[in-house]
Amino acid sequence: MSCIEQMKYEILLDRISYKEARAYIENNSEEIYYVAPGYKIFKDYHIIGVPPVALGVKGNALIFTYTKPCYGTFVLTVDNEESIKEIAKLREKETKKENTSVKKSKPSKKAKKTQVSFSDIWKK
């Protein structure tokens, strides 16, 4: 099936932002997978969103964002044979993330740069 409208789905949230959708999926899923915008599910449906786009799994149900022009972004859940195939594909190909928000992750351990003034550069 290639059209979401033809599938049996449930709307969990409607007319929300991508940030709100990601937070909902992260807080209401047993497993979370992050994909890039354009990731294809259900053969022909491309996920739209601000990276990282969260896909959630709860039992046999796939939880994902759906953006419909002029109507906004929705969080949908689909629980059927197609969703089971998509979940298996996610488990095989994508990296599973812990059930924590991306914003709450630890800061990176990059080397701190020392402050140098413009005049210090030209002294050499």
Given for the second form:
Amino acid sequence: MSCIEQMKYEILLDRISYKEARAYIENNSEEIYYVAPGYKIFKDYHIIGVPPVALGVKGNALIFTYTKPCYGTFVLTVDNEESIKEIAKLREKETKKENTSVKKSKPSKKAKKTQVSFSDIWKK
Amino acid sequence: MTGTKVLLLMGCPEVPIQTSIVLYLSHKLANSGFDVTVAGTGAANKLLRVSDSESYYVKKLENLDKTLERVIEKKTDFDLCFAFMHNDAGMTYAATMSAISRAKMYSVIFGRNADTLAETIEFDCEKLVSKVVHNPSQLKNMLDKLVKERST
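Coords for the form predicted in complex with the partner chain, given the form predicted alone:
Let's see the whole complex now, leading with the same chain.
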């Protein structure tokens, strides 16, 4: 049994397809983060999902999907200290990603500069 | 094929043919030298275990979520995976397995909505699609053909 079933959660949607659940999260969250299937939230819940797996944030609440083989996909929300920690983790991950992409973009600018030949500069 | 690790990933056992076809394929692959593991929900595993109480056809039977957890945590992995599905949740589990594992994926899609469900699959896999519910013969023949092709 996953830790989710022992937590205080609210069911926002039940027994729907994964794509419907993802669309709901995308349309009803203040912030959306995309993670890979298997991303772990709370103590031991690895998210089952079709990539890209969406996680939503609304205030201090985390909105996520929960799939059961016989019942389909549910959209759940948890609003407590644990969700605040998870949201902080997602924001930190996003910031790191942005920083990495900024760092990566620098060499490409440099590369573009080196591609300009002396004759091109002369033409200008 | 000795030592090739195969996972048979069972979905919801609501459609009758799943249990019989998994027992059949597990035994067939094991006889061909594959190292077979079957993973399913509590209900799917109970159906299987009662049908095969002496563990003659299925030697390794595991909990579906625990197996995926071990693949995610890189404690285990498989070379081939046959994902059995007849609903969107089964497809979602197979998509997850496809994303977390290096296994070559085979999607075994059955039940009345098999064609529609097959169209929703976006991950890289070989599809075996049959609208069967009660009679496993057509799916058995498709799997026989596939195993024969792969073994030669």
